[in-house]
Structures are given as C-alpha cells and as structure tokens.
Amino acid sequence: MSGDSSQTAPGEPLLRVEGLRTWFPIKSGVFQRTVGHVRAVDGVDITVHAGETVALVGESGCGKTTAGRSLLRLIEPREGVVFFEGRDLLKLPKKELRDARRTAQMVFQDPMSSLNPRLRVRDIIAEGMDSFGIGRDKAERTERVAELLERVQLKADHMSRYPHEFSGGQRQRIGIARALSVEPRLLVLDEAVSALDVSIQAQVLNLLSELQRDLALAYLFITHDLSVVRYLAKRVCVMYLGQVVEEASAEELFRDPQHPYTRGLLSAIPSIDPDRRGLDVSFEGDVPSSANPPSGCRFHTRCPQVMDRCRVEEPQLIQLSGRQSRCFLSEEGSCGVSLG
C-alpha cells in the first residue's frame, strides 16, 4: 500500500471504528418480506493504536465476532465508519478494499475450517503472497514460507504436509503464519485460542506476544475468556447485546469494574486471590433476543442493581477518568467495587 491516503497520521489510531451497526433482516411469509432485524452490532466504537492489543469481550451471542468481521467487511455493516490507516474501509470500492485487507488480517477460531484441506501448507501460506505479488518468484516465496513456519515455532519441512496432519495448536500456528505472510499491521483474532487446551493456549499466547514485540503488530483480540484478556490486552471493550457497555485499561477493568455486567463476568473467573472474593455478582434470567432488545438499558432484565430509570431510559457511554461505562450508577459513583 502506498500514498498518503493509506497512512496513519501521527498520533492517530491505526483503527478507529465509530457507530458500527450490523443488522440482519428477519424474513417472513411467502414473499419473504422483512418483518424485523437482528441487531447483532448496534452502535459500536473501538480504537486500536499501532502496536496495541485491544480486547473485545462478552458472552456468546453478544455480537463481538460480527463486529470483528464487519469492520473488515467480511460481513457488510448497515452503517458506521471504519478508519484504518487513514481510510474509511466501508466506503472503499472492492479493488481498494482488497488492497487494504493486506495490512488487516483475520485469524479465525477454528483453523481447520479456514485452511483448505486440499492444499499443502506451503500453498496455504503462500496464497496471499501470490495474490499480492510479494516476492520475486516462487523460490523466494517458498523461502519466506519456511521463515514464517519457524517464526511460529514449526519446522520448515512442515510445508509439504496437509492441514489434517497437524494438531489443533499447530493448525492455529499455520493460520497465524498465513496472516503474517502479507506483512499486516493489524490482526483481528477471533477466539483464536478458545478451542485449544489450556497448556496450548499459553504457548500460542506467548507466541502472539513475541510476534507483537518483534513485528510491532496491533491486535483486536475477540474472546469470551477474561483470563486470556488479562494476560494479553492493554485495553478492554466489554460488549453486551450489540453494544459496548464498558471500556477501560485492562488494569483498571480488573481492579475496579464499573458496569454490573463486567463485574458479573469477572466474578465467574476462578480465583484464590482474597481481594477478589468480594466480587460476587450473579446474573438472573436469559440473555434477551437481539431481535427485540429490552427498552431502556439492555442489561436491566438481568442486572442485580437495576433501578426504575434503567427500564425506560437508555444509558449512553459515560466518560470517566480515562474510561467509559454505559451505566447510570457510574454517574452516581456507586457501581464500581475496588479490588485493591
């Protein structure tokens, strides 16, 4: 990519997402008329700076995966802006979008489903290089594949094998190598370690940390696992029912969560830390449908601290000191619980 239009201005975030909405139509009847929408992502803002890791967390069905795919236009959003390297990806024609995707790559949860089983590892990793003309010839690209395999802690001679010959953790490393092959600046990691055993998770997380340090990569790390977030992320955005309900540094979020939903997520993490034993919040009821979200605060049907206004007024993200919370209690300063 070249030209001033594709470069991030000094001090500007590498990725800036504002008002992102992705709704899916609900069809009914013989003529399949649209009778409603599933509001999977409903006004999400995210910023990621160069070399930074931002985590997007929440329960299954909260819209975090849809948000990640929408900002790269793997799913077409309804509205919003997604500025990446100074350009709005949602306004780019297909040719320019393809070029922009070179520096913003996605690593998926299930590497087996995202790797072509008919191709050898060499061809899987080199596919992007072939497409973007990286490397002078096949020999140079093969050399680059060997380097990438070793960088993700596999062996160069693995390039002649097929995906089914590897373990889940090894396949995820291949997926990471494939993403790195086109020299990206941002990786969107969608539950990239959730399907792996705990010991393998730790190995892949260590690898991601090393790659970030060595290559100055930025990560948008999508996960439901807050214990993973604490290890890897600098900042955290917590999603509930299509909206971000809290955004803070990882340190602040774990020490002093402001939103009752965040407190509930944190209370579910097993801990022997005596400072965390007071954080005991349980949710009542099921997650409402994103096709028919509750009026007022979307969390009020499950919130243990619900007030009358929560049922009728929709809270906005309240700016606190270096953080945000979508909760009326944050206005009153009574939502957070300090964990020392």
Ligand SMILES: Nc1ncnc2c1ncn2[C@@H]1O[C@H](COP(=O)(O)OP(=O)(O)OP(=O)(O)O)[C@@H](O)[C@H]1O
Second form
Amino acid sequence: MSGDSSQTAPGEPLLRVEGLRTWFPIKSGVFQRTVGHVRAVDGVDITVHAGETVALVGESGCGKTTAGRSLLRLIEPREGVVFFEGRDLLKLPKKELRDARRTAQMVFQDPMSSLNPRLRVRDIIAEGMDSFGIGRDKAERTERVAELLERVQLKADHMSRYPHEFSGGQRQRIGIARALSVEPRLLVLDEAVSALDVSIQAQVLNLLSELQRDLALAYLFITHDLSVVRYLAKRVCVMYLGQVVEEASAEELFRDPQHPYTRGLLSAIPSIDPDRRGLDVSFEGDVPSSANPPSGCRFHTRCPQVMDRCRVEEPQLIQLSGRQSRCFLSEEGSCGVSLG
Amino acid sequence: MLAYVLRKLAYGGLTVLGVLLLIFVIFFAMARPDDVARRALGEKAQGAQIEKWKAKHGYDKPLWPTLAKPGGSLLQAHYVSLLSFEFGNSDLNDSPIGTTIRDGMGASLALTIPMFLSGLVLGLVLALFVAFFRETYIDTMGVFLCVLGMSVSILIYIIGSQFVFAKMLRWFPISGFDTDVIADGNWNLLLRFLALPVTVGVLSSFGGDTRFYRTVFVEEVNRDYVRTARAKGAGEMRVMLRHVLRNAMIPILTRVVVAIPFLFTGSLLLEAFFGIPGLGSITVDAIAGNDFSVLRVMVYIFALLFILAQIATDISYTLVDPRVRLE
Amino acid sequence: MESWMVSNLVVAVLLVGGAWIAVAVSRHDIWRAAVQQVWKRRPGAVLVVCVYVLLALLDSVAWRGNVDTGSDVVAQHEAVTLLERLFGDAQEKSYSAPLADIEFYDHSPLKHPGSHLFGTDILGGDVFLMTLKGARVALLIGGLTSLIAIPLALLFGIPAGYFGKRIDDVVFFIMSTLASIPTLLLLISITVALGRSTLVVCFALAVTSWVGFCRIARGETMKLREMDYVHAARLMGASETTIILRHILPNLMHLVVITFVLMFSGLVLSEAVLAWLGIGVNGSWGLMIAKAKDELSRDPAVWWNVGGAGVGLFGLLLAVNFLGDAVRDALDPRTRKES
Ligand SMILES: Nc1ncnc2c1ncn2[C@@H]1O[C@H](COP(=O)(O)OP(=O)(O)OP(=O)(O)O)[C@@H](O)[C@H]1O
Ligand code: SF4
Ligand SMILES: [Mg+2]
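Switch from the form predicted on its own, shown above, to the form predicted together with this ligand and output its structure.
Next comes the full complex, this chain leading.
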C-alpha cells in the first residue's frame, strides 16, 4: 500500500472541498413542478491533508451525511469543487470518476445495512479488488482478504460466513476491511462507531488509529459525538444547517471555541474538565427547516448573542489565525467572549 | 386541493388513452380484421367474401396511420368511436351496442349492488368479531374458515348451490330473471331470483375479504394510540368501533375500490349461470360468438369505471383521513 | 422430437434444478432457517404439496411400450405416462358411479367392477385417474405463468425503481394502464384474440398478474437502492449492471418466492373460470368442472365428475394457501414478528 501513485502536488492537500452545495428538490402541483429545495448542504469547505484526521461535527439533520456522500458523488451535488489527489471529482465523466475515487472510500454508520446480506464476507471484501483488477487471480485475492481480515482483528476463516453471523462491531470491522481492500488514501467515516456500544466503540477507534499510523490514511470523520472528536481528530469542522460555521484545530476548538454555536455544542457534552464549566451556553427554540433557512445568519434564531445585523446580513467564513468562523463577532478580532 | 384533483383527473385521462391503445393492440393487431372476418364467416370464406364483410363492418382501412396518410386509419376510427361513445352495431347481429349495454345495466346493478353491500357489511362485521377475539381459538378458527373459503373455486360454489338449493331442495329457481320485475316493483319475485346468486357471490369472496380486514384491524389494534385509549379505560368494544374501525378506513377503502372490477368478474359468471341478462351475460355471449365489437366496448367501459373509481378513492382518502397530505 | 420426449426432458431439468436449489438452500442459513420454519409450522401443507408435485412428475414421465392393454390396440402405440401405467387400464364404456359394478344407465356389467373410486365419465374414463392427472396441469399453469410473469415484473420493476425518472414514469404508466382493465376481461380478451392453447392461457394469465409483483419489485428496489451496501459497491467500482445483478436482485429473491406461492392459487382459480368460458387448458380441473355442469341436471344426477375435480382443486389450493402464509411469515421481515 504505497502512496507513490499520488498525483497531489507538494503542499496541496489530499482533499480540498470548496463551496459544496447539494439541494434536494421539493415537488408539488399539477405537474409536480419544483417549488423549492431542501438545502441539505449549502456551502461546505473542508480541507484534509494526507495522513491526518478531520472531523465534521454537527447536530442530527444538519447535512453531514449528505456532505460526505456528495463529495464522493454518491449524491450529485449542485455546485462546488472537490479536489481530490489533484483532480476535481465533480467535473470528471462517470468512467474516470470510477477510477479517480478508488482511493477515497467510505465506512458507513449502520452495521446492518452496510453489508449485503446475500454475500459471503470473502466476496464482500473482494468486490473492489475484482472490479479494479487488484491481485493477479482469485487465489491471490482470497489471500488478500485473509490478510485484511487479520488486519482488522478478525479471523481469516471468517471469510466464508455471511454478515448476519457477526456482531455490530465485527461488521464495522468488515466494512473497514472492505474499504482498505482497494488501497485508499482517504476514508470517509460516516458515524462509523455511533451505532456501537461504548466499549466496542473504543476498540474500533483504536483500530482506526492503528491503521492510520501503519497505512498513512487520511480520515474525514463524520460524527455528532464531540468526545470522539477530541480523542481522534487533528482538525474539526462544525456544521450548522448545511454550512460549515467554524473550522479550527481540535485543540484550539475545544480550548477556545469562536462561534456561539460551537460554544453551545461544547457545553452540551458532559464535561469532565473543570476549566470549562463556566461556559454554559444553551439554545432556545427548534432547529429551523433547511428548506427555508433563516435570513441573514442561519443561527440567529437560536443564537444567545444575536445582533440586529445578524438578521439581515449573512456572515462569511472569516479567516482568523489558522482557523475560521462564520460569525460577525469574530470580525472584531478576538474580543468578545473569547478568553484568548 | 384543486391542483391535486386536476392532477388525478389528468392522469386518469392519460390512462384512458393508454387503455384504448391496449384494446386496439389486442383486438386489431393480435386478431387482425382478416382473422376476425374468417371467424365470423367460417374457415372456407373466400377473399371477396372477406373483403365484403370487412367493408360492411368498417374494417377495410389500414390498421395504423402512416406519415403519407395520417387520417382514415382503423386506429383513428377506434379512438374516435370509443371516446365519443358512438359504439356502432354489433358485428354479429347488427344490434346497436350502446342500447344493448344500457339495457343490460339495470339487471347487472340489481345483482351487484346488494351483493356488494351485503358482502362489505358481512366481511367487516366478521373481521371485527374475529379481531375482537384475536389470539384465541375463535381467531384461529375464523382464519381457518377464511382460507377454506378462499380455496374453493367460484364454479363449485355456483354449481353446488344450484344443485342443493334449487334442484334438491327447490327453494329457489335454478336460474332466470325478468327485467320487467324491476319496472313493476315486484320485489317478492326479484328476491326469489336474486337470493341465490347474491348469496353465492358473497360466499365466494368473503374468505379473502374477511381475512384482509382482520389483518388491517389487528395491525391497528396494536398501535400505540389504541393501547393508550384502552389504558385510559375505554371498553374493548368502544375501542374497536371508535378508534380501530375509523383508522382502518384507508386500507379498507382501497380494498373496496379495487374490488369493484372483481365484483364484475364474479357477476360475469353469476349472470351467465343464473340467466340474468346483464352486462356479464352480454360479455359471455360475445365470447361465445367471437363478437369482438361488443367485447372491446365492454373492456373500455369497465376500464373507464375503474379509473373513475380510482380517482374517487384518491380524493376520498383526503376526506376520511385529514392526516393524508395532498403531497 | 415428440411431445412426450420433451416432457421427459423437462422432468429431468426440473429434477436437476430442484436438487441444485436444495443444495443452495441448505448452504445458506437464511433460506435454510426459512424452510425449517415453514416445515415446523405447516408440515401438513408441505406434505400435500409434495404429493401433488410427485403426481405431476409421475404424469410427466412417459414412454411408448408394448404394454398389454388387452383389447385396446391403440394404447400400445401411444406414449403412456408413468402414472397411467401405475394405474393400469381403466377404460369403461360409459358412466358408472363410484365403486359400482355396473354401468350407470344401461346397467351392463363393468370391465373392472368396483375399482373406480370416483366412477367414470361419459366416455368411460376413470375419474380418479383424471383427477390425479389434473395436478400436472394445475402445476403447469401456475409454474409456466410465474415463469413468464415474474421475470417480466423484475425486468420492468427493477429498472423503474433503480433508475427512476423517465423509465419509472413509463413503467408506472404501463402498470396503471394494465391495472385499470378488470383482470378477467383482459384475460378473456387476450385468449380470445390469440386463439386458445395452453401457452396462450399462461401468457394471458402472466400479462394480468405481473403488474402486482412489478409494483412490489419497484418499491423494494427503491428502498434497496439507498442501502449503504449499494453505495459501497458503487465506490468499489461496480457498474450499474453489477449492482443490479449482485446487490439488488438477490435481495428481491425472498419476494419472488413469496409472490410465487401467493400468486399460485389465484392463477389456478382463474384458469377454472376460463375453462368454463371455453378457453381453458386441456385436462385441467376447471375443464372437468365446466364439462360436468350439465351432468348435475341429469336425472339421476352425475355428481362425481364435479366432485373429483373439486376435491383435487380444493386440496391443492388449501395446502398452497396455508403454505403461502407460512412462507411469507418466514421470509418477509415485516410480518416476521406477527403470526
Ligand atoms: N434524499 C433526500 N431528499 C430530500 N431531503 C433529504 C434527502 N436526504 C436528506 N435530506 C434532508 O437533508 C437534511 C440533511 O440530512 P443528512 O442526512 O445529511 O443529515 P445528517 O447531518 O447526516 O443527520 P444525522 O445525524 O441524522 O445522520 C435533512 O433535513 C434531511 O431531511
Ligand atoms: S452572526 Fe450573529 S447570529 Fe450568527 S452566530 Fe454570530 S452572533 Fe450569532
Ligand atoms: Mg447522517
């Protein structure tokens, strides 16, 4: 699994997503015309460097899954650029896309639906090798399947079994082995451990870190669970209603959140850190609909620090030193609530 | 709401056009006019005879329109005549088809309406009864009886009941009907004629219906809100009638509309066996006489009725259950 | 090749196919568990269906032989099925009542007194034998029709559900058009237009019955299309064809089995109605019932023809209907919890 096939120029990140938008049409009327859109993803920028972990966090329904799938074109996005290994995936024709995204794979949330119940584990894992022509013959691929199973701490002779004979954690390991089978450089992990028991979660997370170290993998880790983020991620993107509202290194984000939404999220996790107890921000009201997002700043309906201009003017991502925030408060430097 | 109704109507209209095309394919392309003529005239018919027959019944045109000559094809004539309800005359005996059908309608409805209503009420009551005693041996027995009833051919029901009740016990006439009976208002006689076919009709479909309604009810009974109602102390009977029956309306409604063509299916045989001169009998005669001109009008009319019924159900969903959004 | 040879060949193919399916089922836990559950719940129905299948097979294996059929010379030159051979010669001259010693109307002695369990028909044929032979026709009708209808439904339903858009619009329109014509009328129209033969009847039955399954296949495909393993396959470079054949189709198989069993009794019942209208399949129970209609109005009534066919039909349908419920419960996750 050498990384020498890289077409990435030096200094260029492995994955660079800019202005990604995915809208789902809402149809109605006599002729089922499109009368509006669910703006599931509406301005997402993410950068992932080779070998590092970036987390994408946000409440349920904010568009994380849609973003993850759109950037691999499992759902066709409406606009944006997705530079992966130096090529814009969104501009590639179907045939080239197939090969271009071989090195970007995904691990799914639901251990029940991520494995075809009618196939044996061997065939599930070997599918990608078959279609991309990895390995000389069947025997060699089977051998690789055995290696991969052992790599994810399962037994080689599990390969002749069917998915339903495994536990949730084991199934996720099979999903990881499948993703690894085509020698990827990036894994998009969509809530990959959320469905598992806490103790199993820890095991799978350990496995992931180990794999990252051994194989120089980059992870885009999608989750709503901030405690997992802290354990794993180098950088963090926080999403709200289809947009990235804050982006920072994990360390800075947890120490000094800039965006009011991030602050609220952090206070919602049961904190074991006594330094952070004072920062208790809680939101009022429900999450607005992404079919009809609020004017101005999308967070203004729930923001505890809302100002008049927030209701009419839409804030852009504001560059701070080594981080970004989509909030007018950040414009005035690092005053305000920031404790620097 | 208006947009919804309009959309349903527009789609219904489109479906009618599709049905007409299908009818054309079956009766003109699968069985070509030459074959039809030969069937009417006998295998030994000569070319000239066939041409004459075709000219007389208006089949002497090309089947499909061509670019060079878009008008004057059989396809066009077919669409025009059926859409304008100008059905023309029967190929077999030259009687006007429209009149024949209008005359047959009364007898058919005299049979199907009582059958339909009593079948519906009986099925619902039985199903409620069985669902009330769900998971007891009464339930098991009920379902068993339903499956038993579903496994008997309607032919056996008809032949058997005629044999036992008409021939052996002589309670009813074996068959027969008098259209004047309806006009005279002679209900007593009408009842004697209709009792057996209606009973047989209900009997032949109650198994499947009852079992279906039972499934719907049992599903509904296990819903949370029913449990809540029961927990609040509502009596089982009240729960069944007020909550379960009302909320089961949608699947029942669908079933009832879908049953309308099946009703016709049943009555086709019933009418023929019991000598009731309705649409079913006309159809059976048309089959026996290879009279495609009547058969295709029948197919058209019943498809039309079905499509209308479908639209009516779609609209009535919204009336029965306000939770159904008009998309 | 003569028809009885074809029939033998078909039996051979069916036996090999059956064995292959049995092996495949026993290897795959999900299917094996389903089979075991069905067997545990409805052993009677399974046995009855097996008996019918056995009869059908016995009546499909045929060869010419020099069987000594006594006076009947013609029989020596005709292919005779295994079932008929097992039965021996049972020909009489005309009607006789069940287990009678003499003919029904002219009271002359029978050739085989007391051996006709269900009596004989107007031509002197043994009604019990004809009833048994009806099993083959019924299974043929159900089997052949399903063989046309189910692939047709999958062929239209899967692309409609998978690709959506235009394809779905077209398929949906075809389905709603076909569904607006009452089944029996459509059946009659097609058989009348195409002329009557076993194949035409099965074709007509297939045309009227594929729509229901097509709708199910379409809906289920729409659900499967969004499954994570389909997304995963796409990332693994699988083509649309591969996804359909490897990931969608196998996951529809349980619905195919359920549909086949649930559809079966309806098909056989419809054929009976067609038979009465004079468009049935030779040798079917429906035809026996239709022919025997007038026999009941004779005096004294001849009831055993109707009786035999009715019992044959009822037995099969009862077993299949019970089996259908059990199969659905065993294979369909939605009803699996309820019984
Ligand atoms: N195919 C679709 N058609 C229409 N709307 C959709 C579709 N898929 C997702 N949505 C909507 O887009 C929004 C974002 O959904 P998404 O699944 O991406 O959120 P998420 O952040 O992954 O949430 P969760 O944490 O629950 O997984 C939701 O409001 C959802 O209802
Ligand atoms: S821009 Fe205004 S409303 Fe939006 S997060 Fe910042 S302060 Fe709150
Ligand atoms: Mg999600």
